[in-house]
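One chain comes next, on its own, written out as structure tokens in the form predicted alone.
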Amino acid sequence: MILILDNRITQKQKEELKSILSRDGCITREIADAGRTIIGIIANNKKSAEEYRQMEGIRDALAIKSAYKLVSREFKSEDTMVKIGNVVVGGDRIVVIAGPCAVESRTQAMTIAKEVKKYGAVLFRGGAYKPRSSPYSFQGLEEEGLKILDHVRKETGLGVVTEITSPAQAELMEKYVDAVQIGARNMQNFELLKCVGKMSKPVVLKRGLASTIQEWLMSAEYIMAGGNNDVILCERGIRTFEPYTRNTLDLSAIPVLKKLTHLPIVIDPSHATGIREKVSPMARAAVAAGADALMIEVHNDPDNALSDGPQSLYPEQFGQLTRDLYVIAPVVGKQMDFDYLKKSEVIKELGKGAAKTAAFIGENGSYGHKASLSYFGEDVTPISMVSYRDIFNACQSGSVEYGVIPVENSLSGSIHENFDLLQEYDLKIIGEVTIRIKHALIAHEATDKTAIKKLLASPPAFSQCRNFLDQHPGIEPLPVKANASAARHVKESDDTTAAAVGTAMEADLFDLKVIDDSIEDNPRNYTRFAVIAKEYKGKKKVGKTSIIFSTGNKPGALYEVMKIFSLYGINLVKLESRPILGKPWEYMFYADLEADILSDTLSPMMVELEGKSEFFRILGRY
């Protein structure tokens, strides 16, 4: 049974209901969901749903059907995100946990967490007790192990993850890693799932070997009903009668937990498949089918690999599946965040009562609003702001430490407005996210799609939706500032034939439903968004810097310039100009570049650049 606490229930009538659940012995969770405050009923329940709604303070009491409780989407409609060290698993950003399968030696384990980490990886996977098939198979380098772990931890920054057999390890895992693994063998091992519902570290439960998805979410009700809310399910094939892999991988298991729980899942494609060219395709394929992270087994040598060599990447190999994961991931609206482990730390560094907030245009639900939780997670606040002057406003008067600007869409082109306030502030650009544009038809819970005679939505969302409004001829556009406004226009009206161009999270934000979830022209719509600041704090790898210069006005000034970077093999990946205020018929020209343009090697470049132009400023290394 949950309970819906109303929103104006004072402290003393919540007192009062806790009082009253406990003398009944029930057992009790609170929690945040959706901006409501829920009490779960898990045990012991002993009333009616109707009698909890006469209660002072409750506005709905609603039956938990499932036989798990906590674990299930009826307890918290809202997807859980777990955090494990600087990095959290269950956002936007794809979360790749890769390493060897077991822990062999110091020199090895430093080894493989440097080639991953240089590849994308943000946690790091080794097993210091290794439960084998036979009792003669490499066992694991026990408490030595979990040291080595506890040094590539301090020496890399990435956070460690390993397996637990016994609960009688679960003081030395306390201490030396970041979050703990049930193996397949152990999923209902029932005294292990109360010793780590007990701890303080997240838990990565993994599928046994011919569980059912009902099984495996029990086993992770054990664990939360044990205290411990941080659980991942992590889905390592389950054996079948099919012998050209060691096990099936079951990516039909991805949606069916995305709609019955609101944990997070990770899977291990190394463990399902066996077999090393195998490994990468059904990682893309996790991907594509809404997994939230990745673990992968990598090793230097895997021929001489003490446990599972077979199943392991090559770190090259790695390498180019994380690049792979890069172009998938934001075609299910996520991406792949090679800079998320130095982007935590620099945030991590700015220290207390310092800004940790950035900047976007709209309100939450918007394109921006995406955008900034995709590029900073949630370690950073997004602050809605009415135009992009204003953000440009805040981060130069450092009222907010970071901006959200889009650029660049993939169909309408560059955003210009930004580009001419580049020009004129003193900002930088310190990264860039891109995000899949969806635009989604969204109306009242009563609207039927047929009744539509009004649609709501900014000028650019109605150029990407041409098809749609040509084929509902009878749909008066009306256009408002921004989507979030449009969404919130239809959401105040009483208008059943209002609708709104919109995102699905909008749609949640203001209890509107989603008619059609993708109206755009093209699919293949992207918007980037650049991210700016005062300054960059902190030292990262660049890849990629924008500049802005002008020429004289003369016949071939502007090849003289695009000439120097041919001659050093700079490839620019754009190359705009635009008026320069109070200087009719004179541009300065925009320019994105792959390359660091400040490194050591390119030091005569700069001069000869700096020669040929009348003004030359550097806008971002990122």
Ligand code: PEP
Contents of the next structure:
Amino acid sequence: MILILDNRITQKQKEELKSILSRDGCITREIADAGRTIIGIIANNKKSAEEYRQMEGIRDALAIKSAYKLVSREFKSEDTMVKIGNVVVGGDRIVVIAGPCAVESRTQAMTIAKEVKKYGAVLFRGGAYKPRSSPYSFQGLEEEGLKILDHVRKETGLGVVTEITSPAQAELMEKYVDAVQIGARNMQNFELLKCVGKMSKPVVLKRGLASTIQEWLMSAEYIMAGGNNDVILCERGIRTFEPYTRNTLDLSAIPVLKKLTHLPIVIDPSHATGIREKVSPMARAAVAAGADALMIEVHNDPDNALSDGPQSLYPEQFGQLTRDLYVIAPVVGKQMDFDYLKKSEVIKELGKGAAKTAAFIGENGSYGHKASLSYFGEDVTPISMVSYRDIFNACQSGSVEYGVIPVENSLSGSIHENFDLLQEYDLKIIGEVTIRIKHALIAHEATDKTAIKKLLASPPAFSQCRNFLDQHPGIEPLPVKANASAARHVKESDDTTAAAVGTAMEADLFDLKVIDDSIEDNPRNYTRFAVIAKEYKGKKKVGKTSIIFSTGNKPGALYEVMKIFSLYGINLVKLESRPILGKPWEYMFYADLEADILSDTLSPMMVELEGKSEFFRILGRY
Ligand code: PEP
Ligand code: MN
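Could you please show the structure of the form predicted in complex with the named molecule, as a counterpart to the form predicted alone just displayed?
Up next: the whole complex, starting with the chain shown before.
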């Protein structure tokens, strides 16, 4: 049973309610969810929903139908994010966990850790206690292996994950690692589940070799009932009659679980397929299907690995895979962030004094809001602003740490206002993030698609949804200033014949439903956002430089500058001109280069560039 408390409940009423429940012998848990306070009665309930509804301070009471309570979506509607060190599993950023099946030596673990980190892994995994089918196979380095993992963390900054096979190891695990894994063979080892339920570390719970999703969720319930809320579910393939792969990867478990539970999901394509060449295709599919994280076995010398060599990727293959994930993730509203760890360090550093806020344009739920969450994760608070200039002013004055501004859309081109503001203000581009623009059709819960008579959206959104409007001539388009205000108008109007064009996040925030996931004409609709700040604190690998420059108004002037880039073999990924205010027919050029032009090797080029341009400024290196 879940009791949704009245927002106006007094502390006294709440205490009374809790003492009634405790007198009745109920086992309860209190959580905050979607702005509501909820008391869940997870065992020994004595009353009906109707009886609870009559009680003071209770807005609603709903019976939880499933056998699992704490892990269910009915109990908690919002996605759970599990933090392992600085890494959040379940947010907008795909978390890649990688490493060898077993820790074999300090050198082996360090070699692989450095490789996987280079290619974008943010957590390191390696077994110290190995549950092997044969008692004669390598059983792991045990405590020595944990010490090596601890060493890897200290040297690389990667959080470490390892398997716990017995409650007797709990103390050592608490000491040396950041998260524990329950292996497939132990999914229903209830004493072990109770043990990790009492631990202070997050738990990666693998699905049993032949377990149903319901049994798996009941095991997760054991851990949460024990008091540990940081549970991540790991699908690693199940036994079927199919012999061509080691197991059968049940990717349909992802959408099934997303409906049933709020817990994040990691996919392990290595144990699922057991064959190296099958791992990357299934990893790509897992991200496309909505996985929050991947756990991949990587080995520098798989032929001589002490366990699971045939399914381990070579580091370079792992690198190829993460590049693919970088492209796939935005399609499903996520990011593969190669700067994740460096960013987390900088943000943690900032936390020591300054505000950790990022300004975006529009209301909550807008694409700017999403871009801020995708770039920074949850550690930086997105702040809504009404104009781009407000964002620049806020960054310049220091009232926010960062700004997130759209600079370019794949269909409609550059957002010129922001290029002009970049020229006007002395701020730096410190990063970029690309978001897929997906226009959802959203309306009240009671609205039927056939009953929609009006559609509210911003003018650019209408221009991107022409086919939908053509196919629905009975729907009248009503322009509003911004998409997020469209959702708000629909919410506030109580009009069940009105719908808005918006994001799924807005639908969530305004308690509306998504009728159609995407109604835009062209699904290849992406917006690139630049992240701006007064300066970048901390060290960072630079792959791109944005510059602005002007040349004299004489023949071949631009060509002279382009020639320099060509001579130094620099790839230009954007070149755009903007008129210079007050100087008719004279232009400022914006360019993005795939290079760090302040690197030592390019210093002669800088001298040449400055010689050939009248004005030259670096807008950012990131
Ligand atoms: C492992 O992760 O190395 C492992 C033994 O996995 P599973 O429990 O899924 O077989
Ligand atoms: Mn393994």
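Positions refer to the first chain, counted from 1. Small disclaimer: the values here were computed from a predicted structure and weren't measured.
*Asks:* Given a two-part rigid split of the chain between these two forms, flag whether C101 and E143 are grouped together.
*Replies:* Yes, C101 and E143 move together as one rigid part between these two forms.
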